[in-house]
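The chain that follows stands alone, in the form predicted on its own, written as structure tokens.
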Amino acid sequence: MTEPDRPIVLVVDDEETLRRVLGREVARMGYRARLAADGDQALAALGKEEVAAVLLDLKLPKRDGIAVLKEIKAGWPLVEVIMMTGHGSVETAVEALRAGAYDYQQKPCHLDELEQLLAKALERRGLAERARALSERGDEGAIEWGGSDAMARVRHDLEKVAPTDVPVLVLGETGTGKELVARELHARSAFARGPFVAVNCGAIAPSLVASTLFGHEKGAFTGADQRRLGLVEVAHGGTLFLDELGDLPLDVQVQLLRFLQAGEVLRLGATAPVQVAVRVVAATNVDLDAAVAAGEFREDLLYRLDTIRLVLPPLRARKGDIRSLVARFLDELERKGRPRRSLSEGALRALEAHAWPGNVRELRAVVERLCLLADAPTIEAPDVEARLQRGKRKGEGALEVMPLRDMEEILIVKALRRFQGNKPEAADALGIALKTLYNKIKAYDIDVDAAVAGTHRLA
């Protein structure tokens, strides 16, 4: 990384020796160090160049670190601040976190912990910058609302609820754009200047979900060699997007409910909770009402999250939007350097006749495939039909009747072979959560290597 690309870390401490030592260590960690002896110097430094993070002493001349912290967050909200104190207490830590600090460190600082903490803080800053870029950029990545009544209702409700802090539950099939809706809610909200943190609940091992979301203290369990903030805390001041909500284990559902009720996070192994302010958006393709009836999802958690429910229609229910979606995807692909293509009327009608089980995500993939593989500037109906036919299962339309369990095993084995054992890609293609795929591989005793090699035998 060249010198201008290295993030700037500002060290603010009135003890000159400690200030210089920390400056050297920050430089050793790969950052550009800047030094300040008090709050005035710190604010002046922030006004001169783009500072990524601040190491801020609690005890400073003229005014204390908490006051300086509040000024930093008011003027430079994306700057991450780590408080340093030799007189720490739980009350001081809570006050600093409420004022917007990323975390705090006891002096003298343990340099290994400080280095890891800085890396995490700058990772959160990156999330916040990407969220801001999303809200400021043009059409790419935005929702294509189209003209369907169902999408018009979603847009109306989204515009009404976005400025509030109430939880929102986004429902819809895989590929309908649930994360895009969550990002739109974030970009239009009072939390837009904070980070947008997306968590795929189905992609985390069940034993790690609680610590991933809520964090842990050093020594909380075997292997916990340092304190780690959970993603809920990382999202402080922004939006927490819980995707695949229906895959949350029941014990973690209890912890999430407590957080939603009290706005407090208790890290595993901690003795005192920390206040966290986030806007929660959750999404799932699971029928949560049915999951509640089956005892697989807590009814009280559903009530807490289901203040506003946005239901995204599948693409087959908004066929009139296919042409506008295709036009947009073609423009996006051309901006990315793909060949400029157009579709004939027959090609557009062929796309409109397709069932689109993968919804908008599948349509985008097909349009990109057509652009890359077409031999002429204009894509015709036979080109579309050939590409769509390639994605169908052999013998579709005259499918042999067999037990559902056998059919699931066949499809999983085919998906694993197609994606060379890549389970996230296979789960996405099958339209199921990664956790569900792992469970079915275990239940059906599927040998993944054999599936990839084409030698797996059905039970």
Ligand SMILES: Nc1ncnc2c1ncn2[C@@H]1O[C@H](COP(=O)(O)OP(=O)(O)OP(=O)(O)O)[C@@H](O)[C@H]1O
Given for the second form:
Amino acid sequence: MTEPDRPIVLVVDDEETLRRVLGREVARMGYRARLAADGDQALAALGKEEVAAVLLDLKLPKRDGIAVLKEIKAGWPLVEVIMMTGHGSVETAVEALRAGAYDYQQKPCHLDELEQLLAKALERRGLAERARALSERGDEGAIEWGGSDAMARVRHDLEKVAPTDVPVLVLGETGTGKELVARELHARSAFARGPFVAVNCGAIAPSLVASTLFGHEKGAFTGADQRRLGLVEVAHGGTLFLDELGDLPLDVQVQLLRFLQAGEVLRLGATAPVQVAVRVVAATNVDLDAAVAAGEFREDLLYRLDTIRLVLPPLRARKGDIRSLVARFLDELERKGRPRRSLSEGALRALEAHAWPGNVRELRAVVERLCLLADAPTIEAPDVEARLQRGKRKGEGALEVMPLRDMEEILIVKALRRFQGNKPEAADALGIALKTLYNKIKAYDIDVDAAVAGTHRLA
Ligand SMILES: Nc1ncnc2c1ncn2[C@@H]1O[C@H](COP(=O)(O)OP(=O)(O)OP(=O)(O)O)[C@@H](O)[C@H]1O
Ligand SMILES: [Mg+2]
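Could you output the structure for the form predicted together with the ligand, given that the previous block was the form predicted on its own?
Let's see the whole complex now, leading with the same chain.
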């Protein structure tokens, strides 16, 4: 990375030695360091150039760190702030997080922890900036409702329940737009000014789910050398989006139920609970009623979350919406600076004839690829057919009846090979969520390197 590309990190501390040491360490971590001794100097530095993150001492002369934090967040909402606390009282740390700090570190700082925190904070900043750029660009990220009755019903119910604090369960196959709906609920709710915290219950190692959700005190278990707030607490005042709810381990289900009933969080190893107010939205593509019957999901928790269900229909059940979705995606691509493309009537019909197992996500990926590969401004039926048929025809000769499980594994190995192990691209081509791909790679114990090299037994 060239010098001007490197993010700037501002160190704010009144102790000169510490400031210098931290500045040097920040530079060693690959950032450009700037130093400030108090709040005024810090704000002046922020006004001068684009700062990515601030390491902010809690105890500063004149105004204290929390006051400075609030001013930073008011003037530069995208700048991530990591607080450095002296004797770290819980209350101040919580106050700092509520005021928008990314996290806090107890002094004396562990440099490698600080390095990781900074990297994570800046990663989040990247996401936040992208999100802002998207929202400024208009309706990208907004739901395209189409004209189907099924979606009209979802929309009706969503608009009714969004302003309340009632929990909402969003159900539907992969790629039907569950996350979009969750964000829409947040945006239209009384919690919209608070954070939207998404937790992918299936992507966290089962042993870490409880502490990720509910946090832990210093010393709660081996390796817990710091207090950490759980995501439930971080979502205070906003929306907690529990994605892939069906994957939540049973013991954590009990804790979640307790939280929903009492509205308070007990961090692991803590003696007193903390009050937390959040709007809960949960999503899953698992049949929860069946999971309850199978003893994999607690009935009392389902009952608690199941006040309102928004069920997103699969795309094959609302093919009339394909045209408006395609139009939306074409507009989005054009806004991204791609040449304007259109689809002929025949091409649209060919899309409508497809089954869309990956639902809207798959449709979006197909439209994007059609546009990328198009030689002419108008995409015709044969282009679409070639694109949608290719996958089918390839295996057709060899297609024999075999366990579906093997079929899946073969397709995953092929996709990994075709995209040189690039999982997002492979997932895209398979029309499944990236996380689903990860889960399947794990479940089938697929050696990705072997798949790429063509040495996998099914390659
Ligand atoms: N109604 C819609 N309008 C516009 N885009 C949509 C719509 N539904 C889905 N999409 C797009 O399809 C993709 C998948 O949507 P989303 O992530 O919300 O699906 P999901 O139901 O959460 O899937 P999964 O169960 O695999 O996580 C996203 O790129 C999203 O923007
Ligand atoms: Mg999702």
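Not measured: the values here are computed from a predicted model. Numbering follows the first chain given and starts at 1. For the two forms, the rigid core is made up of the largest set of C-alpha atoms that agree within 1.5 Å on superposition.
- Once both forms are overlaid on the rigid core, the distance between the two CA positions of Cys109 between these two forms is 2 angstroms or more.
- Relative to the superposed rigid core, the position of the CA of Ala347 differs between these two forms by less than 2 Å.
- Core-superposed comparison between these two forms: the Cα of Arg309 travels less than 2 Å.
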